[in-house]
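Shown here is one chain on its own, the form predicted on its own, set out as structure tokens.
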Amino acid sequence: MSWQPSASIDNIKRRAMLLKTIRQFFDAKDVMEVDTPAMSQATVTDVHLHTFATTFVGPGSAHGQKLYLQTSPEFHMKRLLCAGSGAIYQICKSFRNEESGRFHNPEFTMLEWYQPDYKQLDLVKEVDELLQLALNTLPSEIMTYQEVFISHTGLDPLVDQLDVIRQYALTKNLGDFVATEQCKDTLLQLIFCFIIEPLIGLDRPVAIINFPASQAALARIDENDPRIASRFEFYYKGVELANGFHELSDAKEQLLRFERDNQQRIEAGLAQQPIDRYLIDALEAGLPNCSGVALGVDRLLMLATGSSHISEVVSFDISRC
């Protein structure tokens, strides 16, 4: 056991410089920095995200109230947008109860921001600007989800049926469960992670846009093609860096998606999660037309310093905290 930080002092200094660069970037664009709670009475319903929870005992909660550590500041930030904040960003700790590994620490630093009146490609351009500034990269390549699948696998994710996707996954030996998997999106995500990700964004970042509507999460469905959603992700040198949306503003549709997530959780043998009714009420009051994105600061710092493991860029990783 060592009391020493897992990151070198040089990398801790590089983190300070990177945070300064990020703040200067948003100051120049007149985007306001905000600070929202790390705990919430509700949490994400996404079947692929696992949360930490604690119990508050105090006035009004003598028998204890369950609170969740936030997987991202998204819901609180959207409530600020609905209240009239205008363009905002936040650098904060987020928490995901997932495996600790090369790119994962249960506690990590996230940069999240929202730009009113931005569409998907407007925000893609802004993320690209930040990456060029922080990493001195070439301008990003942009490919659609459909294009990148066809290019690297020959599959068309918007057309091919489940059995075609499954057969491809079987030929790639992606796991025994593939033979019985009934969710097309699970197989697509598996193929994307293990087959496509290692092949893209090697020389310059790549933005993958227009994800399938079934993977919309909190994004709007494209008004010209209902098969796709206005969602994008950035990849660079094998690292997933950012996930962004032209944000869904329809409260009824958002509630329906949360409820659908919980149904999927039941089918997967997972506990349902409490839906954030504050967010639904805020959306009913009116979310401005906007786009938002979450970017992993630790992963960005890994790329900036040439580090091979997240423990090299956080002061104390999970094994030393």
Contents of the next structure:
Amino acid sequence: MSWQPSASIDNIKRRAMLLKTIRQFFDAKDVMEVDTPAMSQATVTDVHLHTFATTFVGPGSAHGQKLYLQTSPEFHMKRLLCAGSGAIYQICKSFRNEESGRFHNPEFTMLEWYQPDYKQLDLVKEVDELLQLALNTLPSEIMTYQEVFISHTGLDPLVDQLDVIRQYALTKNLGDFVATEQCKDTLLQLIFCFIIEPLIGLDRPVAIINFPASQAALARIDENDPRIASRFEFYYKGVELANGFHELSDAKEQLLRFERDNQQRIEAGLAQQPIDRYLIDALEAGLPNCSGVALGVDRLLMLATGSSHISEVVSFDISRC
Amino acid sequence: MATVSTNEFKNGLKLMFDGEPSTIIENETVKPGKGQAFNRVKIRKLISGKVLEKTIKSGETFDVADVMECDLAYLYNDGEFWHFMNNETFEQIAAEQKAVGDAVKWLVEQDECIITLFNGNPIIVTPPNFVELEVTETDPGLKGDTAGTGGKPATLSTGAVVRVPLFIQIGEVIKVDTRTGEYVSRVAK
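I have the form predicted on its own already, so could you send the form predicted together with its partner chain?
Full assembly next; the chain just shown is listed first.
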């Protein structure tokens, strides 16, 4: 066991410089920095996110109030938007349980921002600007989820049925579970991770836009094509860097997605998560038309410093904190 | 039988894959921000020795392989089996040729080997890192050569052939690294 930081002092300085660059970027655009709670009484329902929780005991909560550590600051920030904050950004710690590896530390630094009146492509452009500034990259390439699948696998993710996609995954020897997998999205994610990701965004970042509606998360469904959602992801040199949405503002639809997630959690043998009623109420009061994106600051720093493991860019990784 | 989930995966963990005890050599989590996480693991099958990569959905569970390792002293070979003994309990165990494999050329009586047992049966014999063996055959070398340029082949009492410096003579005992099969030094008698 070593008391020493897992990152070099040089990389810790690089982090300080990167944070300064990010703050200057948003300052110049008149985007306000905010600071929202890391704990919340409710949490995300996403089947694939595992939360940390703790218990508050004190005045008003003698018997203990369960509090979840945020997996991202999204819900609190959206409530600020509903309350009339205007454009906002935040650099904060987020927490995801059961995630640890080259690109994952259970506690990590996230940059999240929201721009009223932006649509998907407006925000893609702004993320690209920030990457050019922080990493000195060439302008990003933009491809739709459908295009990138067709060009690298011949599969059409919006048209092809489960068995066609499974057949492809079988020929690529992507795991024993493929033969019996019943979820099309799981197979698409598998192919994306192992076949497509290594081939894209190698010499410049790439923005993959228009994810399938079944992977919409908190994004709006496209007005003209109900098969796709206004969701994008940035990839660069094998790193998944940012995930953004033209934000869903329909409270009823949002509640429905949360409930559907919880139904899937039951089917997967997981505990249901408490739905954030404050968020639903805020959406009912009205979320301004806006787009938002979350970007992994540690990964940005990995790319800026050429580090191969996240522990090289966080001061003390999970094994030393 | 005990089971473990992908969260408990770590290097060296021994699990059942395709009905064969296997050890994890590498484990990497691949997790899209939104969506199913996967583990990409590299495993070595303990019996066949095959190394392969597998992709697994995170959260899946696997049976733990009933595999243990023990230090046992090599006794003798009866023509069919190689016999080993626990020097504390005097319990003996016989390993077949498949388990002994290449280790056969490094087996020295009374040397302690690591025997890997699966369901109580020996499946791998790992010789000590260093063994001392007598040279039974080698070309007569030049007395003056101590630098060991190039060297020459020498056959040892177990049949193993290693490269030795030119000054090594028949009848001498040498120390060999069994992991690389390389000569280490001359052993004073």
